[in-house]
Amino acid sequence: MIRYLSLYREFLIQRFKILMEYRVNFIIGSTSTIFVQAAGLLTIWVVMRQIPSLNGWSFDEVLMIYGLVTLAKSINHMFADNLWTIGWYYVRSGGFDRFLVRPIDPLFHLLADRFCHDGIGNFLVGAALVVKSSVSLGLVWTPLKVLYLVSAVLSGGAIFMALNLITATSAFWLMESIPVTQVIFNTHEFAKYPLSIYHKGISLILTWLIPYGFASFYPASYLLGRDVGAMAWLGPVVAAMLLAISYRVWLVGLRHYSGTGS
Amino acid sequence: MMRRLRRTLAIYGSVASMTPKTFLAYSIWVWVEFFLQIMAMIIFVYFWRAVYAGGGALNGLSLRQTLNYILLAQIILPLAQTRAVFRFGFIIREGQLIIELLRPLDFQAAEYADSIARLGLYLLLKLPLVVIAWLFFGLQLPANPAVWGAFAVALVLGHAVLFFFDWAYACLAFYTTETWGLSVVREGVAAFFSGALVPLAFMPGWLQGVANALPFAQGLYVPISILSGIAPLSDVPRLWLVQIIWLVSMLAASRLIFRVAVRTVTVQGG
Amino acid sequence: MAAIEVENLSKVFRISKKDPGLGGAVKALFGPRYEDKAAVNGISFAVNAGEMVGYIGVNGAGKSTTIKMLTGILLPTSGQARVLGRDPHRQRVANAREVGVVFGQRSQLWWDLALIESLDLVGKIYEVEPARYRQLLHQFSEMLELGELLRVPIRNMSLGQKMRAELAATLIHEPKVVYLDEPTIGLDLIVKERIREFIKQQNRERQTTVILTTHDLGDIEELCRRVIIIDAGKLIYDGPISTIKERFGKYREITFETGGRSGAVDLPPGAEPVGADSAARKLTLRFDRTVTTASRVAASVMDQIEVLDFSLAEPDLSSIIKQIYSGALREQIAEEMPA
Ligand SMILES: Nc1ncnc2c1ncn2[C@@H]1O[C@H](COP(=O)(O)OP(=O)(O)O)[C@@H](O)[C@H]1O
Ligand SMILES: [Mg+2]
């Protein structure tokens, strides 16, 4: 485990190199985000002006549901962005069986490999979000909460790392996983909104299937004190459980590939 | 003369036709674009029945209205996004700028061409799309044809004015090599300001006035209000007229500045 | 101690077939039909400690496979490989450590890495120690002139370069084993020479064991007493290369230099011409060792045209080799093979 970390700062270090080494491009990469964001923000922004509330939540409110979302995917954008390239950067290249003469794990390999400066920009605007959020209501930030909230980000990143794994498995038969990851990828952004203003079926699926809802909806809720029971403290167990499937799923994707090959 | 317009419009025609064989080639990104834009019309059409939970009407659009307009605006919204950047910033990698300029064909031409089928393809592509849009979401389509002639003016105006816009935003792909990062950055920015996300009425005076001074509204909100019903058949030659004026300027803008930047890059040896 | 034993190795790849066309897709989602495509197919050996091994073969005969599954990347599907007295899937960690291999056309190093930076971090995953690390990058610099390129990054060097960068990363653990699949495709002869060199110093002073793929003879004359040769994913020659030359150099050329045009000539029984150029008045025959002699040929032709002087070819490798790909000699190879 020391070791992993100690290894995972060699790489660190050496792909900031290179990303200084092209600064501009280093400069637009981590701050594009922040486009696409202020466009969801804004839009949220402007209709919530005119109106009073969105199914009882007011616009700060929102903003913190849309700031936790944000902040678990930046995790996710920045130290597992190699889940989206597997396919046609490793697999079809051949480039996977470097990972695979090394003496470390390939899975820790691949996502060493590249740390995502992109991600860096929804990392700053989710911070910004919850920031602004719970200046605007007064929230009172007690340790405990604060570690609430680190523990509530850290699942989030985990359940998008493990559905995105999940769905990167899929490069070691289909050679390419992006269509099925971006597909799976994006039901996210139904958890940037409450999920009760869903229908029901909607958010069962949020909160059992694909549970983008404990990256957003039920961590915001506890912190803004509304109640929704066990489903506040449920976000780590399932970011656990989603880690240990995906990790057999990704085992399974293994075993086919050293059957089969590139 | 005759003969020489017919033999250059065969060549862009073949261009244009090789279109369609190339996208139908990466079908199953056809397939993630039809379910994406499926589940973004599930998102808007619960956030902004949500919006309307008090009743009445907002900004003067009824509900009904309003989702009219933002699911054909989602149907139509990937034509708001740009290729250029990815197209140029692949052809400097690649060392291909010189062969491309050096073809017996228009460059811009030839890839406008290639653009306008895209359109046309699309268009058809997405008409499952407007079906479920009609039986699920509750999607209402004019009957009136001058409200589809008008709207489909307005698109392929609209659409041109993007492609130059684009033409000229893709030159800075010739300066800094990095791709994804700006197309992000047009992508964001124009899906607000196109009106893809929330009808320009909704906006205060000063974001309207924003959305305005930018082209990206005249690509996407201008059709689209047409063809809802947002915009009165009596407003349409006004809006031509507004979208003509963007394009001419466009089109200038995006011949000066490939110029600019392709001397800037030959001259580095690229 | 034999450093690698293979038994009985096969690999079967499971190639899903398709009839082009829209309807072909459509029929391949209902009902896959498969064929099995045996890319090694039951190979036998073992290479002692310290030995260095040419592996040949045409393309696809199977070699990169063999690799593949002497490193755990491809599980084999019957039969066995032991590296180092482990199987190199099952304990692929603790093979890994002690294994190196160049895949001749990939890189293993970072693309946008300087080549110093890329080695530090091969070092640190190979958790080499530093002093010793420091060491080896000396003497690896100097043997494989690589001082000014460590600060180069991987994406600037040429192919040259990079391979030369490539063996540096692949030996930096001191690999008591190290697999090298054509390392020396599309070099020039002086990069390859110097990379025979470096092999060749590595192996004497490290008793590394290695086994290289290669299309260049030249690589293997230089470096391996031994080959193993496959075909179709079989082996059909696993022995010393003199022993092909003698055995195998059934045929040998002799080459006349013409004094007048050459015209025909009949050709005496057992020989056959390889090429005539009568613009520069020469005449190349081919002739059977096992059935006619030098003498006997000279003889013949010099007695129908006029020969102002003759050259006779040692037997070369490269064309007894040729002729094994060509699938001349696999009958008799099957033959004299022990079994
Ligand atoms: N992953 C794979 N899937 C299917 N067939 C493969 C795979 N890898 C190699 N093959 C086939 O196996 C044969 C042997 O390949 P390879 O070992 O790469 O040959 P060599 O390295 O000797 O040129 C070839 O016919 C090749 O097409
Ligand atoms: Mg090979």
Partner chain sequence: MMRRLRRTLAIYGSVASMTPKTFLAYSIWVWVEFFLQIMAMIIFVYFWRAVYAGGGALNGLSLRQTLNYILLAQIILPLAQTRAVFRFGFIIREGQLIIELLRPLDFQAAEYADSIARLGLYLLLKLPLVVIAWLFFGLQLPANPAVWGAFAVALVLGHAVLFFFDWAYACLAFYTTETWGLSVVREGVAAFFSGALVPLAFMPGWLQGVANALPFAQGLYVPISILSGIAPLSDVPRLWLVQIIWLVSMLAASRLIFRVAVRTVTVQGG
Contents of the next structure:
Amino acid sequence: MIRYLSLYREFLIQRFKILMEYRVNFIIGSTSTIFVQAAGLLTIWVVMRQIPSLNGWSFDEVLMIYGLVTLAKSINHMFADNLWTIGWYYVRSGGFDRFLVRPIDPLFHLLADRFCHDGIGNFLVGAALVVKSSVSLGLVWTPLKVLYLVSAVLSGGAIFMALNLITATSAFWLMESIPVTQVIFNTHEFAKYPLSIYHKGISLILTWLIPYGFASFYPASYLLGRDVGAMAWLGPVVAAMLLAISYRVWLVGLRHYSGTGS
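How about the form predicted on its own, since we already have the form predicted together with its partner chain?
Partners and other molecules have been left off, which leaves just the chain.
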């Protein structure tokens, strides 16, 4: 573990050296997602101007949900965005072969190969929304709640990574995995709102099948003092199980990988 942490640090240093060669591009890339998020927030604002309460959830409470899922997504965006490129950038070109001839885990090498600075903007937006919501609602932050917030964000990020890994592994069979990953990834848009406003079937899907609810609705409910029972504490368990499953899927895909021959 220490060896891999040290290696990741070296990868990260080299990545930032590359990014700093074009500092204006780095700044633009880091902040561009803020404007993308602004469009989504504007949609929520317009909707809730007409409907001040979504099944008992106020605008600021919805911002807490939105902020948490954005923070979780930012973790995935910064540290695992390379999963999107497996098919067209590595498998199709034959570049994936170099991960197999080096004395480190191929998945680690893939993830460490590229830190995506675009995710910094998402992180800033998510943090700002949580702070804004907390201030507006007068939330009192105890040490336990701060630890819970950190755990919820990391667990949510792990859930995003695991789901992306499962779908991205399809590149070993389909070559082009982006459409598969996109279909599952885009369902997180539903998790930006309270799951209680949806049909029970959608709520179940976002809880047990594609569990983005543990990155947004359930931790937000706990922080806001809403009773969701044990569901508020299952995020790390769900994340750990999903990571284990995704890694097994990855290993199966890896066994089916064959070079392009070019």
